[in-house]
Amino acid sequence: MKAVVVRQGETEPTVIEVDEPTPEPGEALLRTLRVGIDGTDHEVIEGNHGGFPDGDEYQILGHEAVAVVADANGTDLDEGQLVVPTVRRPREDGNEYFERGEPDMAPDGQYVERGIVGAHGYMTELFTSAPRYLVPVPDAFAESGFLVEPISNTEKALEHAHATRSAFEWTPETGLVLGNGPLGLLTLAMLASEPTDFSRTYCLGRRDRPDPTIDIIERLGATYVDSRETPVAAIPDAHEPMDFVYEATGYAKHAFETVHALRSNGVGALLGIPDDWTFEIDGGAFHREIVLQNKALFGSVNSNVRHYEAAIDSLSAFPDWLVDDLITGVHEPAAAPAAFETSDETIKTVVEFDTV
């Protein structure tokens, strides 16, 4: 069967022939219908994030996907069923963060994630995993269902900023989106729909008019900030302060700079992953306006079952237009290599195995 990989030593994907995989007593076999790209797959083919799985010379790629249990082996689980396969495993058994379903908590070097580091990941034609690890979606979702996986992240990461204001009362109304990538634009649409309760919305990007993502901000309702003109410190004076910011960019100055950005009593969460740089700020500016204006500022990275169940209403909830924007190319696994490719017109691509 195909499967898309970055072989050692090799900065480009490739598609091979690997052998159909055989379901443990436990587990299913899954048959993948579409598998997303996000910035997290260039890291790792780029080498740098994740892993290589131990011993094999080569990783199969993909961690954002929608697919239908082809054999149910036993389990509780329905043959037709589609699902959405979790990223994190244990290494061992009787993880604790794993048993007690919070294997988003669990500290570096205590899991594999499927597709990023120690384990392959789902762009492949069939897979296998135990149930525990498979979140069912509904029939709707065959074509959008992998975007369940990203979602689910901005979920955690509203809980946790709600978490660190729950010992007053707290209610946001301006939110800001560092970053107009498809992850940006899929918490901007969270934070626009009306469960939430942010009434003014901005993301920041760094792109010229016309172009596709300031598009699809303007057309939510929020004000898109060009980052050229308007850094993150300047926009409480430029626009308004924010009640709360999310960082989707991994640019390492914009983890200070959010703390400027934000109204007294607000929250910033980091989710971009930067590589090391250096520079100067001033510390002491820097952690007094945390303290005298009761700011807090917290790193939230993967999620679990309950956060995907969340992102199940989320994607539902949004307007119809928005998931036929966001995608702007399907692929067939044999040209997978040309949904890595980047441009001003690609936003979300994926990689299409199957269809019901």
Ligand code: NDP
Given for the second form:
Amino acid sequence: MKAVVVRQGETEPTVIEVDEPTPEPGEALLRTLRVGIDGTDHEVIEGNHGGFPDGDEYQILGHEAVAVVADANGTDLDEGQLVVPTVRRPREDGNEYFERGEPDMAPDGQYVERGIVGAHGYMTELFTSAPRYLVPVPDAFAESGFLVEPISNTEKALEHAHATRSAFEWTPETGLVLGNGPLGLLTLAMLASEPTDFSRTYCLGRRDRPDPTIDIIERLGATYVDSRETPVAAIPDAHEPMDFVYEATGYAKHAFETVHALRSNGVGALLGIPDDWTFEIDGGAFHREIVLQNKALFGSVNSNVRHYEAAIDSLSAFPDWLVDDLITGVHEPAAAPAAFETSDETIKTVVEFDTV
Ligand code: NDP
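To complete the pair, please output the form predicted together with the named molecule; the form predicted on its own was given just before.
To see the whole picture, the full complex is given below, headed by that same chain.
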């Protein structure tokens, strides 16, 4: 069967033939429908993030998938059920974070991530998984269900944002998303719709019009902010201070500038994954502002099953046009490398292995 991989020493995806997997006892066999591509996949291919499975000379890519149960293999899954697989698996049985359903909080080294670090991903015709790592999704999700994984990352970030502000009355009205990539646009859609429902939303990019991402931002009722004209720290004066900032650029200066864009008592979530970068900041102003204005800044990675379940509701609530506009390319497995090509017209591409 076909698999889309990156080989050791290479920085391009390749399509290869691999053996069909056989499920172990307690595992089901899944037939892949669609696998989405995001910024993390590009970082994996370029060797900036993740790592190969032990002893293998290639890694099967892909961590955003929707699949159908092909062989329940004695598990309590129903054949034909649509599922979205989670990403993390424990390095060793009995890991306390996985045992209590919080794999997203496991420290580095205690987990592998399918398609990212130390384990093969889902960009292949068939894969196997234990049922506890599969989240059932509605039949209507055959084409869009791969978006549950990225949305779940934002469900987690929003949950943590509210948790940091739970000691007092916090009713956020203004939300700013940094980054108009797929993660930023999905998050903007979540902030702009029920149940989050921020009154005013903004999204930062660095593109000229006409641009399909700016069209989506404005169709969602948000204000586009061009970072070349209005740096993050200048946003409170140019627009208004923000109750919530969600960073999805991977541009490391934004981690610090986020604090200056926040209103008193606001919270910033950092999701981007930058390379090493040394630069100067006014550390005194950064520290002082956090303390004297009761601001919070936190990092967030990955998500757990609860967040996937919340993501199903969020995705169901999106307008149909949004998913259509976000998916700018659907590619056959044999042509999968084309799905990794980027341009200003490309937002979200998928490799489609099968349909229902
Ligand atoms: P993309 O790289 O597709 O999107 C990043 C966007 O940010 C691009 O549209 C880019 O604009 C924009 N951007 C970058 N720098 C600036 C800047 N200085 N000013 C304005 N806009 C800027 O990635 P994704 O949307 O897939 O993901 C976003 C980040 O989140 C990535 O770093 C990814 O690795 C990370 N990530 C983290 C997760 C987590 O759990 N923490 C989960 C998934 C992703 P342009 O296209 O014009 O260059």
